[in-house]
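First, one chain by itself: the form predicted alone, in structure tokens.
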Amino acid sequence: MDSIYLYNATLINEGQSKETNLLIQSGRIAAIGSSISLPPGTKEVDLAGTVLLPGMIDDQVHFREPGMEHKGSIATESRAAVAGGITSYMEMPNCNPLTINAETLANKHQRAAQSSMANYAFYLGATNNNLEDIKRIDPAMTCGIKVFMGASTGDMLVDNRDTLEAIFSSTPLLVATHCEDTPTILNNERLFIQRFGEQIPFREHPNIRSEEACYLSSSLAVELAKKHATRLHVLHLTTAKELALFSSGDTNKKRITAEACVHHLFFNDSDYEAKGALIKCNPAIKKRTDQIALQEAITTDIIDVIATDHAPHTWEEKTRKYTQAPSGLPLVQHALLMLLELVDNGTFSLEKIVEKIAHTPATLFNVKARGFIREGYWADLVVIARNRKTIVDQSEIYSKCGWSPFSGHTFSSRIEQTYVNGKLKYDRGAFPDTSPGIALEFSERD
């Protein structure tokens, strides 16, 4: 069924709510309107009693592959992803082999277009010897250049001054970075380990990632962005402090942006107690004052986008002692599903989420096509029952690890259908369309 013909729909797009019907295309968005010619063999989908959305474009994800299979695949996490209304990714360097040359970059590439269920991109991974092949990297292979510039495995962190001098001065690509200051981290460990021995407390997770080791690696990345007129694009941040770093305002107008992730929106340093493990990331989740913080960044466009950081581990690796425990969470499937309840409670209003999931990681990264609901756009569409909720059932989880910090959390809303370049992907629990999504493509930025 090449059209399909959306209608009674709740629209929001651009700042509006508003009823109107859809059709689609050849993959795409032909027409938006109130009376809409249908070709013949339309299939007809009835929306009534749901909003329509664009799709979520996560900017920042790990989906394990290659080299770490066990936790996840680009074939499961894109599925749990495609099940929670996001319908493209980027994602990370960290993996085995790490992504940091045109040959890496190519082979996730050839992975995901066998297995991938949702739209895609790979960042290119810098460390401190391989700048040349950042100079080298064709722009339309990558969504941009990711900086380990806290700690990390294996060859991730760049801690050279001059290394980093020379990538934030002669890329033209966008430059993302994890800001956490290893020294500062390294030192507050061992003090706590002389405190507790190996049984720290989870609860001492923001206090080891301080706010302290954030704000002295974010201001570097802002400073030497200032420096080199680097577009920077600095990733979850965590505390009030480094948001003074950033201005408000248009993204298009901006050359240092910022992100936020949706559990730093969700949760503060009061959750450890019952959460745990299953809550440790990095940088880590702070205080109920940088959590309100964050938010109001989110409403007054401090903050330009808002991401997941998906991160599976194993159910093993996350049930040990805090030294030994992972840091990050699987979150794709119920990113959306948590801002909507922040919708519910009135933090946000659903039409700035929307900005801050679809519109603006589109504009950021200038992806083609995509992020807004319009005629001649590629068809990546969410439909959403706000007055159905959702129970987090373990067997119904779909990212490979097989768990999630919100087993047994009642949702407010529910995602009912996920539409990826105009094929539904995902309806009501099944999957009816297992096809390959499509590499994001990026057009040139001043």
Second form
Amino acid sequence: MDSIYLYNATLINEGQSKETNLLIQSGRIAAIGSSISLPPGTKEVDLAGTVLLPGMIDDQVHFREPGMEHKGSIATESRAAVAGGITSYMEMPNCNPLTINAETLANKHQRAAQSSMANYAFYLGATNNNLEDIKRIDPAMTCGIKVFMGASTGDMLVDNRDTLEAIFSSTPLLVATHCEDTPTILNNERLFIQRFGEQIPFREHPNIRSEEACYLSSSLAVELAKKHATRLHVLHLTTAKELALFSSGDTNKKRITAEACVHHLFFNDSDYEAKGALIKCNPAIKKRTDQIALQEAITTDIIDVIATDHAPHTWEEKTRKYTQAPSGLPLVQHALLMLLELVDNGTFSLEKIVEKIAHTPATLFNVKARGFIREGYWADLVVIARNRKTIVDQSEIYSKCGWSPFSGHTFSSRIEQTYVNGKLKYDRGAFPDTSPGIALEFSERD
Amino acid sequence: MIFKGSHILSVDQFTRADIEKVFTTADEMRPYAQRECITRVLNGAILGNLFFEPSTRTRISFGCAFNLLGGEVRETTEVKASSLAKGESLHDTARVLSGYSDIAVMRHPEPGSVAEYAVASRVPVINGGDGPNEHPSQALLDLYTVKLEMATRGQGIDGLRIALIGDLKNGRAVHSLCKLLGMYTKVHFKLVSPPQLAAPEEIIVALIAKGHRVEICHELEEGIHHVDILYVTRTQEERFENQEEADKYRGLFRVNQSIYTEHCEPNTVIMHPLPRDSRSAAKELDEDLNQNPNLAIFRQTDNGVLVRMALFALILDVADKVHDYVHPVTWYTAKREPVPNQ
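The form predicted alone done, now the form predicted together with its partner chain:
Whole complex next, starting from this chain.
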């Protein structure tokens, strides 16, 4: 395989920023340092003026395949992800058919092996009646069990307390939960429909999918995990109140971990006025005070990872009225740029961002040889120009849905290149190598 | 009260439990008003819709409510065309017309006229407004709207903060609403009007006697901050001696978006019994508020149909049978409540 030499790079890795050079051989990082001897035929890339980061490992995306290809596919969404500096992703099971047994899981692996531009892993979905499938699953085939604890996603809603107890007590795998209490949401929704009829303003979304709904559900998840010593990962926290359920510290010492998503860190309820349905998502974007608390929880390590919850819908679907507009937004292409904007305004350090998008996801899921820029690790890398702007242009949105909540927005940085397994997959608006990524491998957790 | 067969003449007939009964029944009516399905529970029943004074929304709202329950509506709208114009007494008119229907709604310019009519009527009569006196269904739909608006904030009617604004002397809607709100607890009333158009003394005294807080304001700005509801009313020009007298008060209590933004809490709900005078010179409730999601005026009129359906269903004793006579909607309707999609 080709050798690539990246030089004059400012490497941001493991809490440090340093000027150095890096040699990629056979897809892996062969050497890091100032005096590397290059094999003949090595391609040399001058990275002066850019920063080099480990690629983002996004532990929560919805790529819609199989069954909802009008919204997106593994091919289209992984392409957008790579353009956004995401080199590995973990994909959610609410496809059609649902990813709830070995067969449907294997089907996704086959599809991704053909068409995914990034490295991939898939969650196995829990339902009220697939406990035996969960117990039997080969741990190498999945990054974890996804439990929609009372979120309305059709058949995947697990609202039976006995089923929850059984899942939490019997799986050796990581349990990742979406926590929103359905009865609370349905009651709120009834009140808002009574008040507004079909014209519910989008700004009421966080009052329907309320703080109380989140807290009721996430506190139950934490309670069950403590009772059964489950390895629990609570996805997309959105409220200050829920943060009290989690503890600060090293991710690899925690049994209960937490995730926040880029849009909950970036937006708050004042943005509904301008963005409306485009930022309607579940759990909802909440108050400014919640946003600030989430940002602080990143810095204090209460929240372990940052993800996107990329969830594309078509423009036609998204521009319906409140009760019919589906929740979710396309984010993989701009997630890193959003976070860099928060670095620019002083919210985060760049080192902290790298930790939460690459290091801790790798640690948390025991991903083998990724998430860090280390010799011997896979060369999953992203090159970013911090002094070049990105104007979000409609024609350069790579998600199948073709829209973004950031249309017309100017980000302060630009993604220059993305390397996946040492291959240059994205290069300033071009995709020079569309070969597939590979399945993430997981080591046993201690 | 026993609803079955009763005349509805005044809000004074209602207890708090009765009001709640009307509201829970109104909640049940929503699927029919939203055209999710139709009910024929009043199939064959006839409403005499007797309007001896001009009215558009109240008359049509009552008629529509009756139709939505499957009944038929017989209208009398022009007093000139009726036998009253030929000198017939209300008694005789009532006796005759009540032979032609199962229930009647009546509006008449004379205070007390509907009650007088009801005495001779063989069927239940609902007061659709008797001059400046009473308009109970309006007060009920206003209170129902207050309830629904507050419910999304997890609040009820107890403890409500409401500003009543405008012609509080002549506005019957305000008088009836005050009486209904008076049945709840710890309501904070701000009565905002020029001294000459102040609310009647007996209403204020009654509210204070029940332990409510009543604040009298003559300036709009002081009246509208720190309230949950703005209830704006029009100047009842037809109740003034002459137009010149009415014109004196024009624009004094204008509410528009910039006044709202400057002085109101961000979630303050704006209500108005309608019609509002939308001519630019009217300076009442400006159209620039139309995009404000807290403008509840059209939700009031929509809720009016539900409340009137509830009154019909309760008086004709079919409230628990409405769902037994259900049919699918076969035509296109933009009103149908969409199914939530996640």
